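Given as structure tokens, the chain that follows is alone and in the form predicted on its own.
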Amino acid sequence: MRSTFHSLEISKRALFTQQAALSTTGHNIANANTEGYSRQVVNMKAARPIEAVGLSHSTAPGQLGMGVEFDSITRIREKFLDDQFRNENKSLGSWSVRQDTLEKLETIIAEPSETGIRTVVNNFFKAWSDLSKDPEKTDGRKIVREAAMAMADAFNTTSRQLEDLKGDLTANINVTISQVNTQIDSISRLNAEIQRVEGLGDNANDLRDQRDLLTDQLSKIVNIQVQDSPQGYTITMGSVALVEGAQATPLTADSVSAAYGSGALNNGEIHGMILSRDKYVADYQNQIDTLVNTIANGEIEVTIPKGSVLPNNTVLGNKTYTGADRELKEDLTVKVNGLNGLHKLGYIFSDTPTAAGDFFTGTTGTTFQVNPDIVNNPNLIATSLRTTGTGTSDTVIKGNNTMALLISGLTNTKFTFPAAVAGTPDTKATMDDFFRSTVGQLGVQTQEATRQAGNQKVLTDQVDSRRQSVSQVSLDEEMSNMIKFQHAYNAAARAMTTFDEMLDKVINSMGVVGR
């Protein structure tokens, strides 16, 4: 026979394993827009039956119910999802950066446009060539200085820019670096409180979230490697431990540096930093420096026309050009060390043979200047390559245009650039093809870093989507599970109604005969 309370036991049970429901749904509504949260559910059974109490066994079939109760509370999640997620993302986090990177190397070359770097070199050679149709108007030679000062300006600013973009990329490194310690210790933190937690036999599913949130940004930083064990997370960026249980090993720049070298960060927005910074940027820089030295030093083949007067004591090859050799009696092809070598055969604008200086000092972008001696006087700039009588009475025909025009004809001249890499064959080029195909190279590259970030969003997004139609919480199903565990809730009570009605006709109305 059974208890005469075991109704009434159903009936509790009943309603708090209903009303737990009820507040888990309650939890999950007011989390529907909670960042990292996933929903969760009540997970119930039929309690253990019992045998109806007797003397002796019952002989009825079955046993006796016990009602309902709940025996955990867990979220909805898959890790499969979370691993094909923190996999694209950290694909997406490198790209990202790589492609802003280029985008802002872009800007600063800024091709084509009406002030980038072409323009100041055409406008310089064209200055030249200005000037070799009047070499004797001080204007002229004016004209070509303040174009000279320009085009060197443009690579000094180029050059600044691309070094301030170097040092952003650092600054951003390191800020991100701390990024990355904080959210490891918070993971660690987490691991040791969800691993107390769980310990007591609970599911510590709030806590969970907090750190899957943690981890999925911390796959957009550098590439992770997630294993869960009793311990917590155990979190690893290729050899490189980061998170063991509650111990996190915080990152320098000295040992992230150490793990881009070796490959261990090979993904991620720290690892799209350094190479943005350590190739695309140092390139672009090598690229400019290249471009400025090889156009003051670099090394050319002209043909001087004969008739032509060298200064006194030239040398080129292995010949001294002095007294009457000074005359070319016929053209002659020779190599010399860019515009520098070439300006130096000429002589400046004066009476006096004097043979010119070099006209651009500096080898780097940020070097590069107009020779100051130019700068403050333009008639040191050569425009002549012929003299007239001998000895003493030598002077310079100040009309001859013969070194205008060679160093105005440099556009179209093959300049040797040297190769990056050691060991590849130096490049020989005019100085626009080598710059086109410097712009035209930054083209590519940006093209194909706004591809692969497209692609690596689209498919992050994707999978993004599928793990949120498994964890994110829809108001639509709470609505529906909430008026469900209502009901449930108040059968549960008009239950308990019933069998206190029936205790109460019991207690209350039976054995009251002859009263």
Second form
Amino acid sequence: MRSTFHSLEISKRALFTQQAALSTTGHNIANANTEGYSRQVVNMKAARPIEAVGLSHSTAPGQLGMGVEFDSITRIREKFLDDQFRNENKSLGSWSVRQDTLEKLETIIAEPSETGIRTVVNNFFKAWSDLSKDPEKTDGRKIVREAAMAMADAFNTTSRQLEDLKGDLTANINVTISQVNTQIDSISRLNAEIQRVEGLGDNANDLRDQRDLLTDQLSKIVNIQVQDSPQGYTITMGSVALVEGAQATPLTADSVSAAYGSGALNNGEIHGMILSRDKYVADYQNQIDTLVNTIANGEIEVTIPKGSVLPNNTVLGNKTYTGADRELKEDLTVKVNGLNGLHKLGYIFSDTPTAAGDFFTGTTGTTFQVNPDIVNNPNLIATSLRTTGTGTSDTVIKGNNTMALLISGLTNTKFTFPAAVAGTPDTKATMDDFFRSTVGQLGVQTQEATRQAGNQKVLTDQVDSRRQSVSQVSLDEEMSNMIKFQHAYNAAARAMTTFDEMLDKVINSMGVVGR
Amino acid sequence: MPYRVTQGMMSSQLMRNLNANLHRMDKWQNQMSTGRKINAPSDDPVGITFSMRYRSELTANDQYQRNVDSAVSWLDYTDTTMNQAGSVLQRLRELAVNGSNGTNPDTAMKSIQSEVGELYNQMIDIANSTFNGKAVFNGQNTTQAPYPKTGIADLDLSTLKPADSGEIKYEVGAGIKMPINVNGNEVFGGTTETDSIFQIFKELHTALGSSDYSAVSSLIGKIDSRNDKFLETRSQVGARMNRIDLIQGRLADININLQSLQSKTEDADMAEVITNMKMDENVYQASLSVGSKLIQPSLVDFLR
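Please give the other form, namely the form predicted in complex with the partner chain, since only the form predicted on its own has been shown so far.
Following is the full complex, with the preceding chain placed first.
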């Protein structure tokens, strides 16, 4: 036996439920542009029907409908796509940082240009070639000095820029670490909040959206694995725990570099930054250092023409040249240590034979300098390799340009470049070859990083659009839902009116016969 | 495939496409304004290594051309001075022939003698010629004049030092060093040679002073032998000039080759760039206008 007001109750439930659905629609529309928002639906179901009540088992048909009710409001989201997105996002993070660094390196190396290292090195040797035409004059020496200083400047500047880039990357790593710490802190607090809310049987949809958005953002910065447990998200970076329920373990610069070393940190922006700093930038710094040190001190083979007179007590190939031996009777092919070693075989620009000194000082890009003595006195630049007379009458032949020719010829000389990796053979190459291969390598690396970053962007976008297809608010859909729910609401209200009129009939119009 | 499409997806897709279009246009724009298709090593890592090689070789080639130009001036100058020296030798021979004539009175011999003295001064000047401040006939010892600047009367042959024998070499190609100077000893005769020009001058001067016709006459042979050696050396200068000419031509050819290689590697094909640019511009404009139409309407606009 049903209640008199049974129908009113049904209509009321319908009104409430449709209203909840309408509110949710409104909530969806309001959040159509909210980042990380997933659309929500009201899960309606027919309310538990009642058995027809009776003193004994009724014979009336049972299972009387009790109208509608909703037991949950859930968000539409596919966990699989979240995992996929985070997986692609970490590679995007790493590659885009690497692309960025390599593009900066390209700007620093500045090729092709008329102002890069290649040009100043060429100019330096051009100046020597010019000097070889007028070795008995001072002006050519000044030009060589200026060209040498310009070359040292170019190396210094490049090295300093590389060092700055390294510093920037370190600073960025620290900033990003604190960003990660803020994020994992928020995630752990959301874990606690969600657990509290859902413990009461509610759906913490919006909090979950926030947590997923933060997790998405985090996935670009470091490689993470996410596990959903009753305590909330457990987030790990390799073997390093970041979030466990309400517990966040902040990263530090030390823990990050340890994780990078152990391989726990193997993707994401921070990985890209560390790799950029320790692999790319360090490698190019090393190559510049190798280049300058080899120009100054690397082993080369030169042929000193016969007739040259070596400075007294010169030791070459285990032989000490003194007295009459100093004058070479035959061409002498020997190994010397770079431009410095070669320059020392010549005489400074004066009458008394005085052996020249080192041309350059410093062995790294930052310390590389023209010997300060030469900067102060270009006459210490050697062009001549010949003297005449003996004993006190020994004088330098200033018109001899052997040294200038030997040095200007170094552009075509193969230097011995120490290998970057210990145990592998040294490379023999001209300075130009070496620098060219450096630039070529940079080009290939940048191209690779650009391609990878591009691919990852496409993949991430694809997964994201897949995800949006599932979760994002469609205004059209919400509008049609709105109409649907509104109609249902209207109809429920109409039904209630019907019952109202019916009851009105029963209460006010019945049993009044003869009144 | 059932695929929900939302407004947000459409706008982000549009943004992505617009961005990609702009990116392409930026690339063409860059190529157009620089005129080069390689603007960074990553544009063409293989190309850049070639491009850098060509640039370095062009720089080097440019330097060789400058060196060759200097060598040409030097050789031209040497040739001019040797031409003058040749005239002096010619005149000297005429005077010697004149002086060997036994009918000359002493006064005539004296005047020949004084002309020989002047010629000697001329020859010393030529032998001490400097080009660009450098003594050209003193080997590498360019800072010193090779011969004493004394009158013929004061010339002491025993103090005459040989010119320095060093060769001055200019770099005229990768690893190619070419000697450009001629040695004073070859031109004027070494101190030990009997046909050294200064020896001849001195002897002739003395012989003319004492009207020793036969001595004068015997010197003609020496003059001829010196002249032969002189011409030999001069032809050597000519041969070098020929060689320099060849080198100059070759360097010019190399320059053109390198430039065209560099251009092929580095330069953007303007017709292609502009066509592509225009094409992408159209695509961009189309995507803009489609975007403005596509994004706006939704069911909201049609429900009343």
